[in-house]
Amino acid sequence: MRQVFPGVFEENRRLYTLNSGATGDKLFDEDLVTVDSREYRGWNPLRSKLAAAIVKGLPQLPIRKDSKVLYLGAAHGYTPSFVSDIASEGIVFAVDFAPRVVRDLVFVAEKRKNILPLLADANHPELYCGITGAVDVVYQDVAQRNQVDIFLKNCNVLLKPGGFGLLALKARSVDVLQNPQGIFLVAKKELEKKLTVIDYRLLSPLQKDHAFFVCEKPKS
(Lines of atoms letter the chains of each structure in order from A and count residues from 1; the text may use other names and numbers.)
(Lines give C-alpha, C1' and ligand atoms only; values in the text may rest on other atoms or scores of the structure.)
Protein backbone atom coordinates (compact mmCIF):
# COMPACT_ATOMS: atom_id res chain seq x y z
CA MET A 1 0.00 0.00 0.00
CA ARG A 2 1.23 3.48 -0.89
CA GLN A 3 0.29 6.25 1.53
CA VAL A 4 -1.41 9.18 -0.21
CA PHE A 5 -2.15 11.15 2.96
CA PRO A 6 -1.86 10.16 6.62
CA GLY A 7 -4.54 7.49 6.99
CA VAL A 8 -5.29 7.25 3.25
CA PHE A 9 -3.68 4.67 0.98
CA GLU A 10 -3.64 3.67 -2.67
CA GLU A 11 -3.13 0.33 -4.37
CA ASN A 12 -3.73 -0.41 -8.06
CA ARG A 13 -5.33 3.05 -8.46
CA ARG A 14 -7.88 2.36 -5.72
CA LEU A 15 -8.22 4.20 -2.41
CA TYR A 16 -8.23 2.58 1.03
CA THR A 17 -8.26 3.50 4.69
CA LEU A 18 -6.91 1.37 7.50
CA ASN A 19 -9.87 -0.38 9.12
CA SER A 20 -10.29 1.00 12.64
CA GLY A 21 -13.18 -1.35 13.39
CA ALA A 22 -13.28 -5.07 14.07
CA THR A 23 -11.35 -7.24 11.63
CA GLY A 24 -13.57 -8.52 8.82
CA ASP A 25 -16.42 -6.20 9.78
CA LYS A 26 -17.96 -4.47 6.75
CA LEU A 27 -20.10 -1.36 7.18
CA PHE A 28 -21.17 -0.74 3.56
CA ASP A 29 -20.25 -3.91 1.71
CA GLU A 30 -16.86 -2.40 0.89
CA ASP A 31 -13.87 -4.48 -0.19
CA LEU A 32 -11.55 -5.53 2.61
CA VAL A 33 -7.90 -6.11 1.76
CA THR A 34 -5.21 -7.44 4.11
CA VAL A 35 -1.62 -6.36 3.55
CA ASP A 36 1.18 -7.18 6.04
CA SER A 37 -1.40 -8.28 8.62
CA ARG A 38 -3.25 -4.95 8.41
CA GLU A 39 -6.78 -4.69 7.06
CA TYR A 40 -7.81 -1.90 4.69
CA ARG A 41 -11.26 -0.77 3.53
CA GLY A 42 -11.89 0.06 -0.13
CA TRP A 43 -13.13 3.65 -0.55
CA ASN A 44 -15.30 4.30 -3.61
CA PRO A 45 -14.98 7.80 -5.17
CA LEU A 46 -18.33 7.29 -6.90
CA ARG A 47 -19.97 7.19 -3.46
CA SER A 48 -17.87 9.78 -1.65
CA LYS A 49 -17.07 13.37 -2.63
CA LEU A 50 -14.02 13.36 -0.39
CA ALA A 51 -12.65 10.24 -2.08
CA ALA A 52 -13.43 11.81 -5.47
CA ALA A 53 -11.50 14.95 -4.50
CA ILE A 54 -8.48 12.83 -3.54
CA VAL A 55 -8.64 10.94 -6.83
CA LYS A 56 -8.91 14.27 -8.67
CA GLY A 57 -5.62 15.43 -7.17
CA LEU A 58 -6.44 17.06 -3.83
CA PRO A 59 -3.09 18.56 -2.71
CA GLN A 60 -3.67 18.21 1.02
CA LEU A 61 -6.03 16.52 3.46
CA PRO A 62 -6.11 18.41 6.77
CA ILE A 63 -7.71 15.57 8.74
CA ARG A 64 -5.25 14.12 11.23
CA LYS A 65 -5.22 11.04 13.41
CA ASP A 66 -6.45 13.02 16.42
CA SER A 67 -8.67 15.56 14.62
CA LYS A 68 -11.97 16.74 16.00
CA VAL A 69 -14.26 16.83 12.94
CA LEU A 70 -17.72 18.33 12.49
CA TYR A 71 -19.33 16.49 9.58
CA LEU A 72 -22.45 18.23 8.20
CA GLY A 73 -24.74 16.18 5.98
CA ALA A 74 -23.59 12.81 7.27
CA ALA A 75 -26.48 10.91 5.63
CA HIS A 76 -26.17 7.14 6.16
CA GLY A 77 -22.55 7.45 7.25
CA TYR A 78 -20.55 6.20 4.26
CA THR A 79 -17.93 8.95 4.07
CA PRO A 80 -18.05 9.64 7.83
CA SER A 81 -17.00 6.04 8.43
CA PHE A 82 -13.84 6.60 6.36
CA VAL A 83 -13.19 9.92 8.09
CA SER A 84 -13.44 8.02 11.38
CA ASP A 85 -10.74 5.65 10.11
CA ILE A 86 -8.46 8.58 9.25
CA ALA A 87 -9.17 10.36 12.57
CA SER A 88 -8.95 7.10 14.47
CA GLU A 89 -7.90 8.78 17.73
CA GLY A 90 -10.14 11.82 17.25
CA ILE A 91 -13.90 12.24 17.04
CA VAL A 92 -16.41 12.79 14.23
CA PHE A 93 -19.60 14.67 15.08
CA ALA A 94 -21.94 13.41 12.36
CA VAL A 95 -24.84 15.83 11.83
CA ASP A 96 -27.97 15.24 9.78
CA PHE A 97 -31.52 16.57 10.06
CA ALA A 98 -33.35 13.48 8.73
CA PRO A 99 -34.41 11.05 11.48
CA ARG A 100 -34.39 8.12 9.06
CA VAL A 101 -30.74 8.44 8.14
CA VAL A 102 -29.66 9.28 11.69
CA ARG A 103 -31.07 5.91 12.73
CA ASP A 104 -28.68 4.35 10.21
CA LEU A 105 -25.88 6.52 11.58
CA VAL A 106 -26.50 5.11 15.04
CA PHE A 107 -25.82 1.59 13.72
CA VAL A 108 -22.56 2.81 12.14
CA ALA A 109 -21.58 4.53 15.40
CA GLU A 110 -22.05 1.28 17.28
CA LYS A 111 -19.12 -0.08 15.27
CA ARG A 112 -17.12 3.16 15.19
CA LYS A 113 -16.83 4.48 18.71
CA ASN A 114 -15.39 7.81 17.54
CA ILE A 115 -18.54 8.73 15.57
CA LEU A 116 -21.19 10.70 17.47
CA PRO A 117 -24.49 11.01 15.52
CA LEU A 118 -26.41 14.25 16.01
CA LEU A 119 -29.97 14.83 14.80
CA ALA A 120 -29.81 18.55 14.07
CA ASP A 121 -30.26 21.24 11.43
CA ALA A 122 -26.89 22.47 10.12
CA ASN A 123 -28.49 25.91 9.63
CA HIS A 124 -28.37 26.30 13.42
CA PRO A 125 -24.93 25.47 14.81
CA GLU A 126 -25.88 27.20 18.03
CA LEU A 127 -28.08 24.19 18.81
CA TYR A 128 -25.16 21.74 18.92
CA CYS A 129 -22.14 23.93 19.67
CA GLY A 130 -22.46 23.02 23.35
CA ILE A 131 -21.93 19.36 22.39
CA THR A 132 -19.14 19.72 19.87
CA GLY A 133 -17.20 22.69 21.16
CA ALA A 134 -14.59 24.13 18.80
CA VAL A 135 -13.42 21.72 16.09
CA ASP A 136 -10.30 21.28 13.96
CA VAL A 137 -12.19 20.53 10.74
CA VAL A 138 -15.64 21.37 9.38
CA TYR A 139 -16.65 19.06 6.54
CA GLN A 140 -19.89 19.77 4.68
CA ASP A 141 -21.87 17.82 2.12
CA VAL A 142 -25.31 19.42 2.38
CA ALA A 143 -27.45 19.56 -0.75
CA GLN A 144 -29.34 22.77 0.04
CA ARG A 145 -29.66 26.03 -1.84
CA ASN A 146 -27.85 28.00 0.87
CA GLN A 147 -24.93 25.55 1.13
CA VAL A 148 -22.26 28.27 1.29
CA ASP A 149 -24.11 30.24 3.98
CA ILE A 150 -24.48 27.09 6.12
CA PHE A 151 -20.80 26.31 5.73
CA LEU A 152 -19.64 29.82 6.62
CA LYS A 153 -21.97 29.98 9.61
CA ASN A 154 -20.59 26.73 11.05
CA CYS A 155 -16.99 27.74 10.36
CA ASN A 156 -17.60 31.07 12.08
CA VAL A 157 -19.18 29.54 15.17
CA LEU A 158 -17.27 26.27 15.59
CA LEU A 159 -14.06 26.14 13.56
CA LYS A 160 -10.88 26.89 15.50
CA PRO A 161 -8.68 29.74 14.20
CA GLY A 162 -6.21 28.08 11.85
CA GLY A 163 -8.64 25.18 11.34
CA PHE A 164 -9.79 23.86 7.99
CA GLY A 165 -13.14 23.73 6.22
CA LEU A 166 -13.89 21.20 3.47
CA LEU A 167 -16.92 21.91 1.31
CA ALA A 168 -18.47 19.62 -1.29
CA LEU A 169 -20.71 21.98 -3.27
CA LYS A 170 -23.56 20.62 -5.40
CA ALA A 171 -24.43 23.13 -8.14
CA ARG A 172 -27.85 21.67 -8.98
CA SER A 173 -29.02 22.21 -5.42
CA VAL A 174 -28.22 25.92 -5.74
CA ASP A 175 -29.78 26.49 -9.18
CA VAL A 176 -30.81 23.81 -11.67
CA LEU A 177 -30.72 26.25 -14.60
CA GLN A 178 -27.48 28.15 -14.06
CA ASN A 179 -24.14 26.94 -15.40
CA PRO A 180 -22.39 24.98 -12.61
CA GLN A 181 -19.06 26.72 -13.30
CA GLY A 182 -20.68 30.09 -12.66
CA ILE A 183 -22.17 28.85 -9.40
CA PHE A 184 -18.78 27.57 -8.26
CA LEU A 185 -17.04 30.87 -9.02
CA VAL A 186 -19.67 32.85 -7.12
CA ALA A 187 -19.29 30.44 -4.18
CA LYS A 188 -15.51 30.86 -4.25
CA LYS A 189 -15.86 34.64 -4.00
CA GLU A 190 -18.26 34.30 -1.06
CA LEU A 191 -15.91 31.91 0.74
CA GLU A 192 -12.95 34.24 0.21
CA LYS A 193 -14.71 36.99 2.15
CA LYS A 194 -14.31 34.99 5.36
CA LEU A 195 -11.80 32.20 4.69
CA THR A 196 -8.64 31.53 2.72
CA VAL A 197 -9.44 29.19 -0.18
CA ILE A 198 -6.43 26.89 -0.42
CA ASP A 199 -7.76 24.61 -3.13
CA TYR A 200 -10.74 24.39 -5.47
CA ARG A 201 -11.38 21.61 -7.97
CA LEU A 202 -14.19 20.10 -10.01
CA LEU A 203 -15.23 16.53 -9.20
CA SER A 204 -16.74 15.58 -12.57
CA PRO A 205 -17.03 12.94 -13.92
CA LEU A 206 -16.79 11.08 -10.59
CA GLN A 207 -19.37 13.38 -8.97
CA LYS A 208 -21.42 15.26 -11.55
CA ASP A 209 -21.88 19.03 -11.07
CA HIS A 210 -19.87 19.08 -7.84
CA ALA A 211 -16.87 21.14 -6.78
CA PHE A 212 -14.67 20.69 -3.73
CA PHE A 213 -13.15 23.52 -1.69
CA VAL A 214 -10.44 23.40 0.96
CA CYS A 215 -10.44 26.52 3.14
CA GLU A 216 -8.48 27.75 6.14
CA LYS A 217 -9.84 30.00 8.87
CA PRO A 218 -7.56 32.95 9.67
CA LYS A 219 -5.68 32.59 12.94
CA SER A 220 -6.60 36.08 14.03
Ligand SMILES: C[S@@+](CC[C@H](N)C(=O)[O-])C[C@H]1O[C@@H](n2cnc3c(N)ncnc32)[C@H](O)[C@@H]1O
Contents of the next structure:
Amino acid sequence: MRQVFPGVFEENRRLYTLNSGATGDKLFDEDLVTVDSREYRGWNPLRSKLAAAIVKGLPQLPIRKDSKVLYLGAAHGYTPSFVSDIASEGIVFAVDFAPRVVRDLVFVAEKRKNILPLLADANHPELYCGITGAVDVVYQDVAQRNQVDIFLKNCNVLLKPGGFGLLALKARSVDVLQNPQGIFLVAKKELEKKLTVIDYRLLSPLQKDHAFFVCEKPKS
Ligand SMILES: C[S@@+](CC[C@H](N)C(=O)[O-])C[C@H]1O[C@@H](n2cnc3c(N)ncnc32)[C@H](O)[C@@H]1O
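Please give the other form, namely the form predicted together with the ligand, since only the form predicted alone has been shown so far.
Below, the chain from earlier opens the complete complex, with every other chain and molecule after it.
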Protein backbone atom coordinates (compact mmCIF):
# COMPACT_ATOMS: atom_id res chain seq x y z
CA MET A 1 0.00 0.00 0.00
CA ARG A 2 1.29 3.47 -0.91
CA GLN A 3 0.22 6.30 1.40
CA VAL A 4 -1.44 9.13 -0.58
CA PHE A 5 -2.32 11.24 2.49
CA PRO A 6 -2.15 10.40 6.18
CA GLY A 7 -4.81 7.71 6.57
CA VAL A 8 -5.43 7.29 2.81
CA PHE A 9 -3.72 4.61 0.72
CA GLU A 10 -3.57 3.44 -2.86
CA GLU A 11 -2.81 0.11 -4.47
CA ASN A 12 -3.40 -0.94 -8.09
CA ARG A 13 -5.12 2.42 -8.73
CA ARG A 14 -7.67 1.81 -5.96
CA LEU A 15 -8.12 3.88 -2.81
CA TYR A 16 -8.19 2.47 0.72
CA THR A 17 -8.41 3.66 4.31
CA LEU A 18 -7.24 1.76 7.37
CA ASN A 19 -10.28 0.11 8.92
CA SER A 20 -10.86 1.70 12.32
CA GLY A 21 -13.90 -0.49 12.98
CA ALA A 22 -14.04 -4.13 13.97
CA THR A 23 -11.82 -6.43 11.88
CA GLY A 24 -13.70 -8.09 9.02
CA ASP A 25 -16.73 -5.81 9.43
CA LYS A 26 -18.06 -4.59 6.07
CA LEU A 27 -20.30 -1.54 6.42
CA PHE A 28 -21.13 -1.09 2.73
CA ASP A 29 -19.99 -4.29 1.05
CA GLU A 30 -16.59 -2.67 0.47
CA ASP A 31 -13.44 -4.71 -0.31
CA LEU A 32 -11.38 -5.56 2.77
CA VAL A 33 -7.68 -6.17 2.19
CA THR A 34 -5.18 -7.26 4.85
CA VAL A 35 -1.53 -6.24 4.45
CA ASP A 36 1.05 -6.77 7.23
CA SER A 37 -1.77 -7.59 9.69
CA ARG A 38 -3.53 -4.29 8.98
CA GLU A 39 -6.98 -4.23 7.42
CA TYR A 40 -7.80 -1.70 4.70
CA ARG A 41 -11.25 -0.76 3.30
CA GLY A 42 -11.72 -0.10 -0.42
CA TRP A 43 -13.12 3.39 -1.10
CA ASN A 44 -15.14 3.91 -4.29
CA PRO A 45 -14.75 7.29 -6.08
CA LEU A 46 -17.99 6.65 -7.98
CA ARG A 47 -19.79 6.62 -4.65
CA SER A 48 -17.88 9.29 -2.72
CA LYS A 49 -17.05 12.84 -3.82
CA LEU A 50 -14.12 13.00 -1.43
CA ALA A 51 -12.63 9.84 -2.94
CA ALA A 52 -13.32 11.28 -6.44
CA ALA A 53 -11.48 14.50 -5.49
CA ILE A 54 -8.46 12.47 -4.33
CA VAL A 55 -8.44 10.42 -7.55
CA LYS A 56 -8.69 13.68 -9.52
CA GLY A 57 -5.49 14.95 -7.90
CA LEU A 58 -6.47 16.80 -4.70
CA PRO A 59 -3.19 18.46 -3.59
CA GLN A 60 -3.89 18.30 0.15
CA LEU A 61 -6.33 16.59 2.50
CA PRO A 62 -6.63 18.69 5.65
CA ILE A 63 -8.26 15.97 7.79
CA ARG A 64 -5.86 14.82 10.50
CA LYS A 65 -5.93 11.73 12.70
CA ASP A 66 -7.31 13.80 15.61
CA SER A 67 -9.55 16.19 13.65
CA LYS A 68 -12.97 17.24 14.85
CA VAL A 69 -15.08 17.14 11.68
CA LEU A 70 -18.56 18.55 11.06
CA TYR A 71 -19.98 16.50 8.16
CA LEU A 72 -23.10 18.04 6.56
CA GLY A 73 -25.20 15.75 4.36
CA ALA A 74 -24.03 12.48 5.90
CA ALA A 75 -26.79 10.38 4.27
CA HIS A 76 -26.36 6.64 5.03
CA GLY A 77 -22.79 7.21 6.19
CA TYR A 78 -20.72 5.97 3.24
CA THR A 79 -18.18 8.83 2.99
CA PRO A 80 -18.50 9.67 6.73
CA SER A 81 -17.29 6.14 7.52
CA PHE A 82 -14.07 6.77 5.53
CA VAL A 83 -13.65 10.18 7.16
CA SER A 84 -13.99 8.38 10.49
CA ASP A 85 -11.14 6.02 9.44
CA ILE A 86 -8.93 9.03 8.56
CA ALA A 87 -9.84 10.95 11.76
CA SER A 88 -9.61 7.76 13.78
CA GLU A 89 -8.67 9.57 17.00
CA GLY A 90 -10.98 12.53 16.33
CA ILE A 91 -14.74 12.80 15.97
CA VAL A 92 -17.16 13.10 13.06
CA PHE A 93 -20.42 14.94 13.77
CA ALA A 94 -22.60 13.51 10.98
CA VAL A 95 -25.58 15.77 10.18
CA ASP A 96 -28.52 14.95 7.93
CA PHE A 97 -32.10 16.19 7.97
CA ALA A 98 -33.73 13.06 6.49
CA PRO A 99 -34.92 10.70 9.27
CA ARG A 100 -34.87 7.71 6.88
CA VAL A 101 -31.12 7.99 6.21
CA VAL A 102 -30.22 8.96 9.77
CA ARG A 103 -31.70 5.64 10.88
CA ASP A 104 -29.08 3.85 8.71
CA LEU A 105 -26.42 6.26 9.94
CA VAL A 106 -27.15 5.24 13.52
CA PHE A 107 -26.33 1.61 12.61
CA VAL A 108 -23.00 2.77 11.13
CA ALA A 109 -22.28 4.89 14.23
CA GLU A 110 -22.96 1.92 16.51
CA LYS A 111 -19.98 0.19 14.88
CA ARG A 112 -17.67 3.23 15.02
CA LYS A 113 -16.93 4.98 18.25
CA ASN A 114 -16.08 8.33 16.61
CA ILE A 115 -19.24 9.04 14.54
CA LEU A 116 -22.02 11.02 16.21
CA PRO A 117 -25.20 11.19 14.08
CA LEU A 118 -27.27 14.36 14.33
CA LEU A 119 -30.76 14.71 12.82
CA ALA A 120 -30.73 18.41 11.93
CA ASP A 121 -31.10 20.93 9.12
CA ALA A 122 -27.70 22.31 8.11
CA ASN A 123 -29.36 25.67 7.43
CA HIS A 124 -29.46 26.10 11.20
CA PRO A 125 -26.03 25.55 12.75
CA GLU A 126 -27.30 27.29 15.89
CA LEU A 127 -29.33 24.12 16.57
CA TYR A 128 -26.26 21.88 16.89
CA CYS A 129 -23.41 24.27 17.78
CA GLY A 130 -24.00 23.48 21.46
CA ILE A 131 -23.23 19.81 20.72
CA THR A 132 -20.33 20.18 18.28
CA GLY A 133 -18.56 23.30 19.54
CA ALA A 134 -15.93 24.73 17.18
CA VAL A 135 -14.54 22.22 14.65
CA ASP A 136 -11.29 21.78 12.68
CA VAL A 137 -13.02 20.79 9.43
CA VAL A 138 -16.43 21.45 7.86
CA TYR A 139 -17.21 18.94 5.10
CA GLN A 140 -20.38 19.48 3.08
CA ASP A 141 -22.26 17.44 0.46
CA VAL A 142 -25.93 18.46 0.63
CA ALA A 143 -27.01 18.97 -3.01
CA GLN A 144 -29.24 21.96 -2.30
CA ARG A 145 -29.93 25.13 -4.26
CA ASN A 146 -28.36 27.24 -1.47
CA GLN A 147 -25.33 24.94 -0.93
CA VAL A 148 -22.83 27.80 -0.80
CA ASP A 149 -24.89 29.81 1.74
CA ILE A 150 -25.27 26.75 3.99
CA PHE A 151 -21.52 26.09 3.80
CA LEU A 152 -20.55 29.69 4.55
CA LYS A 153 -23.00 29.88 7.44
CA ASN A 154 -21.55 26.75 9.05
CA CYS A 155 -17.95 27.85 8.46
CA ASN A 156 -18.78 31.22 9.96
CA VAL A 157 -20.43 29.80 13.10
CA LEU A 158 -18.47 26.60 13.72
CA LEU A 159 -15.15 26.49 11.88
CA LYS A 160 -12.09 27.43 13.95
CA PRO A 161 -9.93 30.24 12.53
CA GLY A 162 -7.26 28.47 10.47
CA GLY A 163 -9.63 25.50 10.00
CA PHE A 164 -10.57 23.97 6.66
CA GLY A 165 -13.84 23.74 4.74
CA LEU A 166 -14.34 21.05 2.08
CA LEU A 167 -17.29 21.56 -0.24
CA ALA A 168 -18.69 19.14 -2.81
CA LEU A 169 -20.84 21.33 -5.04
CA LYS A 170 -23.52 19.88 -7.32
CA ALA A 171 -24.27 22.28 -10.17
CA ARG A 172 -27.59 20.68 -11.10
CA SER A 173 -28.97 21.39 -7.63
CA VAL A 174 -28.23 25.10 -8.03
CA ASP A 175 -29.67 25.40 -11.55
CA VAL A 176 -30.49 22.58 -13.97
CA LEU A 177 -30.26 24.78 -17.06
CA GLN A 178 -27.14 26.86 -16.45
CA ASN A 179 -23.70 25.68 -17.57
CA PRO A 180 -22.01 23.96 -14.54
CA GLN A 181 -18.71 25.81 -15.14
CA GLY A 182 -20.53 29.16 -14.75
CA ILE A 183 -22.16 27.98 -11.51
CA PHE A 184 -18.79 26.84 -10.13
CA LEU A 185 -17.13 30.18 -10.89
CA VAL A 186 -19.94 32.16 -9.23
CA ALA A 187 -19.67 29.84 -6.19
CA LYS A 188 -15.89 30.33 -6.07
CA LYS A 189 -16.31 34.12 -5.99
CA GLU A 190 -18.87 33.83 -3.18
CA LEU A 191 -16.55 31.58 -1.17
CA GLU A 192 -13.62 33.96 -1.68
CA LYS A 193 -15.52 36.76 0.08
CA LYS A 194 -15.14 34.91 3.40
CA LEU A 195 -12.57 32.12 2.92
CA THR A 196 -9.32 31.44 1.11
CA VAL A 197 -9.97 28.97 -1.70
CA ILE A 198 -6.88 26.74 -1.71
CA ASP A 199 -8.03 24.31 -4.37
CA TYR A 200 -10.90 23.91 -6.80
CA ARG A 201 -11.32 20.97 -9.17
CA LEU A 202 -13.97 19.33 -11.29
CA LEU A 203 -15.04 15.79 -10.35
CA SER A 204 -16.33 14.76 -13.79
CA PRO A 205 -16.49 12.07 -15.06
CA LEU A 206 -16.39 10.29 -11.67
CA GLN A 207 -19.11 12.56 -10.26
CA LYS A 208 -20.98 14.31 -13.08
CA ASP A 209 -21.48 18.10 -12.79
CA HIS A 210 -19.74 18.29 -9.42
CA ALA A 211 -16.85 20.45 -8.27
CA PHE A 212 -14.82 20.16 -5.09
CA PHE A 213 -13.46 23.13 -3.13
CA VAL A 214 -10.87 23.19 -0.34
CA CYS A 215 -11.04 26.42 1.66
CA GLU A 216 -9.22 27.82 4.67
CA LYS A 217 -10.76 30.18 7.21
CA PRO A 218 -8.54 33.19 7.85
CA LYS A 219 -6.83 33.15 11.23
CA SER A 220 -8.11 36.63 12.12
C1 LIG B 1 -25.64 13.40 -1.93
S2 LIG B 1 -26.27 12.92 -0.39
C3 LIG B 1 -24.81 12.79 0.61
C4 LIG B 1 -23.95 11.56 0.38
C5 LIG B 1 -22.86 11.42 1.43
N6 LIG B 1 -22.18 12.67 1.64
C7 LIG B 1 -21.82 10.38 1.06
O8 LIG B 1 -20.89 10.67 0.32
O9 LIG B 1 -21.94 9.23 1.53
C10 LIG B 1 -26.94 14.43 0.19
C11 LIG B 1 -27.55 14.32 1.59
O12 LIG B 1 -27.73 15.66 2.07
C13 LIG B 1 -28.87 15.69 2.88
N14 LIG B 1 -29.31 17.09 3.01
C15 LIG B 1 -29.76 17.90 2.02
N16 LIG B 1 -30.06 19.13 2.52
C17 LIG B 1 -29.76 19.09 3.84
C18 LIG B 1 -29.85 20.04 4.89
N19 LIG B 1 -30.31 21.28 4.67
N20 LIG B 1 -29.49 19.67 6.13
C21 LIG B 1 -29.03 18.41 6.36
N22 LIG B 1 -28.93 17.46 5.41
C23 LIG B 1 -29.28 17.79 4.16
C24 LIG B 1 -29.86 14.76 2.17
O25 LIG B 1 -30.85 14.29 3.06
C26 LIG B 1 -28.94 13.67 1.64
O27 LIG B 1 -28.90 12.57 2.54
